[in-house]
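Only one chain comes next, encoded as C-alpha cells, the form predicted on its own.
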Amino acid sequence: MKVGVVGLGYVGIVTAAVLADQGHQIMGVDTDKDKISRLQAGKSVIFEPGLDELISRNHQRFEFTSNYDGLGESEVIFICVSTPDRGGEINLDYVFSACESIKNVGSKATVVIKSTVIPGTARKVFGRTGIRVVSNPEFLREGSAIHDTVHPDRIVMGADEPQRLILLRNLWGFTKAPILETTNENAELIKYASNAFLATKISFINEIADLCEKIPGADVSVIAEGMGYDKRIAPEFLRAGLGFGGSCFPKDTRALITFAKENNTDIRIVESAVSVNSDRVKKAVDRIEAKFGSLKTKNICVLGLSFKNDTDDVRYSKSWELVEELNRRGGLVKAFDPTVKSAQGINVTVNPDRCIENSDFVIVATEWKEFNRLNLNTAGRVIDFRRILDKGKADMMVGVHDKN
C-alpha cells in the first residue's frame, strides 16, 4: 500500500519504519524540517535499537517531506503526532491541525489516530474536519518498540463503521496478534486504561519495597518473584525503583485524571499510584541521608539520565529528577549516560570512570546492563536504585532492609 505517516516522532518513525520493511510505500510528513532533512540523509532521529538497520534497508520505499500534498495517494495515513500534556490536560491541537492539512489536500485515505488520545476526540474531529477517523493506538515500549510494533500482544482499532477497519485489519495482518474491533470511544479509552494498570503496579511494587526496607530479612524482589508466578499479576512492571517516567504513564496518567474529573468520577486509584510516584525520588534520597548523612559538598556520581535503558529518552526522567533533587541537597553531582551525552544544567561525562572517580557515592539510576560491568570498587558508597547490580555490589539497595 501507500502509507502516509505525520508525524515522525517515536510512534511515527518506528511506524513508518516497520510498514517499509513489510513492502509499503511511506510518505513521511513532519513540520520539523531539521527533522526530515535528517531522515532524507537516512539518519535516524532517535534512538532506538534496530531502527537505523531499518530505515537504511528500506531507504527506497520512504519519502519524507514538510509538504501534506504527497498524501493526496495514500491509502491509509497515520496520525502520529504528539499529545503534550498542559497543566495535566491533553492538548489535542496538532491532532486537529493534521486533520485540517490532511482534508485540504483531500486525500481519500483510511486516516487513522495513532496518537494517544482522550476518549472522544475521533468525534471532535469529524465535528471540526469532516473526517471519520479509525482509532488505532499504540502499544510499543521505547527501548523495545520495533519488537513490539512487529510482535504486538494486540491490535486495537476503533471505528464508527466496521467497513473502515478494512484496510487497517489488512495492513495489520502480517503481525498475526489478536484484533478487538469497537468504537472509536473504546479503542480510545484502552489506552489510557493499559497505561495507568501498568502504572499503579509499579507505584504498587515501590510501597512494598518501603515496607521491605522497615522489615530485616525482607527482599522486594524475592516478593516481585512470588507474586508474579500467578498468571493473574504476572511479573511485568513489578521492579521497585524510582519510579515511572518517560513520555506516556506520567503525561497519561494526568491526563485520565483530569478527563475523568471533568466527567465528574474520581479515579483514586489512578491518583494514588501518581501521588506515590511523585514522592518516590525525595523519598529515596531521605533514605541516603538518613543512612549516610548530609550529602552537602559530597561527590556524588549518577550512572544513568534516560528516562529507561535502550533510550535516550529524558522526558520525565526520574533520573534527571534525581541529579536536581540532589543539587538542592548541596550534593556536587556528576552524571553518565551511554546515550545522553549533554544534558542542560547537568555536569555529564562522557567517560564512566572519571564519572565514578574519586566520588563519594554512586547512584545507579537507569537500568543499562553495561552498568554492571564497570569497576566500582573504587566508589566508596554504591546505592543501586534500579535493583540491576550483582550482589555485594551495593551498599544499599531498593526494597532491602539496611543493616546498619
Ligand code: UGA
The other form holds:
Amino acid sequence: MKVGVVGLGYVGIVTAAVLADQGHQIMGVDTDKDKISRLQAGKSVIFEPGLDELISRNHQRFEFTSNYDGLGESEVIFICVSTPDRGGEINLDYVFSACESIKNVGSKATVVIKSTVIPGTARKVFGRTGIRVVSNPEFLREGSAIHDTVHPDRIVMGADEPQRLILLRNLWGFTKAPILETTNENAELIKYASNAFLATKISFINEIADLCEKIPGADVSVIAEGMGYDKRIAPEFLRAGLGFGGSCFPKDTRALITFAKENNTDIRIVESAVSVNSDRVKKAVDRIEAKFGSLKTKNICVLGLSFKNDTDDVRYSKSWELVEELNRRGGLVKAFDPTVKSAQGINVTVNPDRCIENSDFVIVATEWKEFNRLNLNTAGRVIDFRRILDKGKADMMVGVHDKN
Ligand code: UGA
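Moving on from the form predicted on its own, please list the structure of the form predicted together with this ligand.
The next block holds the full complex; its first chain is the one shown before.
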C-alpha cells in the first residue's frame, strides 16, 4: 500500500519503519525541515534500538518531505503529530492543522489518528474539516518501540462505520494481535485509561516502597514479585523508583484529569497517582539527607539522565529533576548517561569511571542495566533508586529499610 505518515517523532518514524519492512511504500511528512534533511540523508533522528537498521534496510521504500502534496496518492495516512500539554489540557492544534492540510491536497485516503487525543477529537476533526478519521491509538514504549509495534498486545481501531477499518485491518493483520473494533470515542479513551492505569500501578508500588522503608526486613522488589505472580495483577509496572517520567504518562494523566473535570467528574485515583509522583524526588533526597547529613558541597555522581533506559529522551525525566533538586541543596553534581552526552545546566561526564571516582555519593537514577557492570569501588556511598544493582552493592535502596 501507499502509506502516508504525518509527524516523524517516535510514533511516526517507528510506524513508518515497521510498515516499510512489511513491504509498503512510505511517504513521510514533517514540517521540521532539518529533520527531513537528516532522514533524506539516511541519518537517524532518535535513538531507538533496531530503528536505524530497519530504515537502512528499507531505504528504497521511503520518501521524506515537508510538503503535504506528496500525500495525494496515499491510500492510508497516519497522523502521528505531537499533542503537547497546554496548562494541564491537551493541545490539538497540530492534529487539526495536519487534517486541514490533508484535506487541502484533495486526499481520498483513509485518515488515521495515531496521536494520543482526548475522546471527541475525531468528532471535532469532522466538524472542522469534514474528514471522518479512524482512531488507532499507539501503545508502543520508547526503548522497545519496534518490538511493541510488530508484536502488540492488541490493536484498537475506532470509526463511525466499520468499512472505514478495512484497509487498517489489512495493514496490521501481520501482527496477529487481537483487534478490537469500536467507536472513535472508545478507541480514544482506551489509550488514556491504559496509560493512567499503568501510571497508577507505578505510584501504587512506590507507596508500598515507602512503607517497606519503615519496616526492617521488608523489601519492595520481593513484594512486587509476590504480587506479580497473580495473573490478575501481572508483574509489569511494579518496579519502584523515582516515579514515572517521559513524554506520555505525566502529560496523559494530567489531560485525563482535566478532561474528566470538563465532564463534571473526578478521577480521584489518577489524581492521587499524579500527586504521589510529584514529590518522589524531593522525598528521595530528604531520605539521603536524613541518613547521611546535608549534601551541601558533597560530590555527587548521578547515573542516568534519560527518563528510562534504552532511550535518549529526557522529557520530564525524573533523573533530571533529581539533579536539579541536588543542585538546589548545594550538592556538586556530575552526571553520566549512556546516550545523553550533554544537557543544559548539567555537568555531563562522558566517562562513567571519571564520574564515579572520588564522589561522595553515586546515585542510580535511571534503570540502565549496564550501570550494574560499573566499578563502584572508587565511590563513596552508593544509592540505588531504581533497584538494578546486585545485592550488597548499594548503601541505600528504594523500598528497603535503611538498617536492613
Ligand atoms: C508509555 C506506555 O507504556 C506505552 O504503552 C504508551 O504507548 C506510551 O507511554 C505512549 O503513550 O506513547 P513510555 O513513555 O515509552 O510508554 O515508557 P514506559 O516504559 O511506560 O515508562 C514510563 C515511565 O515509568 C518511565 O519513567 C519509567 O522509568 C517509569 N516506570 C515504568 C517505573 O517507574 N516503574 C515501572 O515499573 C515501569
